[in-house]
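Just the one chain here, laid out as C-alpha cells, in the form predicted on its own.
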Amino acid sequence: MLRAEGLKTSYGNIRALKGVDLEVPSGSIVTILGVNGAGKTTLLKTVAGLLKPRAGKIFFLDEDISRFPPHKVVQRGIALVPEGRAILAKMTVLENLEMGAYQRRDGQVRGDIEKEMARFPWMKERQGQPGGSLSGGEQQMLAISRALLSRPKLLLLDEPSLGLAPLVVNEIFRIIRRINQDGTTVLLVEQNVKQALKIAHYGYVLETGKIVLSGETGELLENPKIRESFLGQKS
C-alpha cells in the first residue's frame, strides 16, 4: 500500500531522514521503533505531506505522492493522528469530529459520526463539551475518531499512548487492533515497544535517520538488540 524509497528529509542543515526505505502492506499494522530524535515523527510528517522530502519517493497505492500537499494526501486516503493529539480545545467534541470530515462531500458523514460515538459511548453524552476539557485518554480517542472521519485507507499514529495511564494505554492498543481488523492499515510510531510489537505484524527500527533493523514482530521481540535497547532485558 505504502512504499518509501531512499527518503531524505531535512530541517535546514539537519538531516533527519537519511535514505529510508520501508513498505506498509495493505491490511497490516507496521510499527516504527527508535529513541527520541531518531526521525520517527519526521517520517510520519513526510508521508502526511507536512514536510517535503529532500530526496527519495513516497508511493501510495502505486501513485507518487512525494510532493503532494497535506490536503491532497488526505484526499488520497491517508490520515495522521499527531503526537500530542492536537485536539481543537475550544471546539466541542462534535465539532472536532466534523473537522475530520471537512473534505468529504458525501451524505454519510452523520452516519460515520454515529459509528464513532458508538465506538466511544462517552462521546455521544459529551458531544457539546469543549475538547480541551477532556482527559488525556479521551482526547486521544477523539483524535483517532477525528482522523477516521476522513475514511482513511492508511492511518498514521504518532505516539498514541504517550503520557497516558496504563489502563488507558491498554484500551488505546485494543482500539488500534480493532481499527485494523475493521480494514484500516496502520503505520504506528510508539514508545511503548512491547505493546507495539504485540499488535503489529512488522517493525522497523530507526536510528539517527536510518533503518538499522527490520522484520516480523515475533522475530524482533527475540532480537537481542531490541531486548536490550528497548525492553531492558540483558541477553
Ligand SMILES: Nc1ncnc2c1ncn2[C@@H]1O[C@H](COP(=O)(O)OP(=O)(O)OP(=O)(O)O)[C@@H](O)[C@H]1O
Given for the second form:
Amino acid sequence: MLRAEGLKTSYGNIRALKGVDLEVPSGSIVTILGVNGAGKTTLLKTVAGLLKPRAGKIFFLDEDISRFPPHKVVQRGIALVPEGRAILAKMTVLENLEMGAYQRRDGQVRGDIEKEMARFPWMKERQGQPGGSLSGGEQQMLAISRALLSRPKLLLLDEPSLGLAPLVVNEIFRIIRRINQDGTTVLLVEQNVKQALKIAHYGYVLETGKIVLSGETGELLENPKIRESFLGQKS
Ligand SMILES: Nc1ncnc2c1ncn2[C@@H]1O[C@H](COP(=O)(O)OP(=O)(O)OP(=O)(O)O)[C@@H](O)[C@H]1O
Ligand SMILES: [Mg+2]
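Same protein, different state: after the form predicted on its own, show the form predicted in complex with the named molecule.
Every component of the complex follows; first up is the chain already shown.
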C-alpha cells in the first residue's frame, strides 16, 4: 500500500533520513522502532507531506506522492496522529473532531462523529468542553478520532502511548488493534517496543536515519539485538 524508496530528508544540513526503504502492506500494522533522534517523526512527517524529501520516492497505492502537499496526502487517504497529539486546547472536543473532516464534502461526517463518540463514550458527554481540559489519554483518543474523521486508508501514529499511565497505554493499543481489524492499515511509531511488536505484523528498526533491521515481528521478538537494545533482556 505504502512504499518508500531511498528516502532522504534533511533539516538544513542535518541529515535526518539517509535513504530509507520501507513497505507497508495493505491491511497490516507495521511498527517503526528506534531510540530518540533516530528519525521516526521525520519519516512520518515526510510521508504526510509536512517535510519534503531531498531524494527518494514515496508511493501510495502505486501513485507517486513524494511531492504532494499535506492536504493532498490526506485526500489520497493518509492521516497522521502527530507526536504530542496537537489537540487545539481552546477549541471544543467537537470542533477538534470536525477539523479532521475539513476536506470532506460528503454527507456522512455527522454519522462518523457519532461513531467516534460511540467508540469513546466520554467524548459525547464532553463534546462542548475545551480540548485543553482533557487528560493526556483522552487527548490521545481525540487525536486518533480526529485523524479517523478523514476516513484514512492508512493511519500514521507517532508515539501514541507516550507519557500515558499503563492502563491507558493498554487501552490505546487495544484501540489501534481494533482500528486495524476494522480495515485501516497502520504505521506505528513507538518506544513501547514490547507492546508494539505484539500488535504489529512487521517491524523496522531505524538508527540515525537508516533502517538497520526489519522483519516479521515474531522474528524480531527473538532477535538478540532487539532483546538487548529494546527489551532490556540479556541473551
Ligand atoms: N526541526 C528540526 N530542526 C533541526 N533538526 C531536527 C528537527 N527535528 C528533528 N531534527 C533532528 O533530526 C533527527 C531526527 O529527529 P526525529 O524527531 O525524526 O527523531 P525521532 O526518532 O522522532 O525522535 P524521538 O524519539 O525523540 O521523537 C534528530 O537528530 C533531530 O535532532
Ligand atoms: Mg519523534
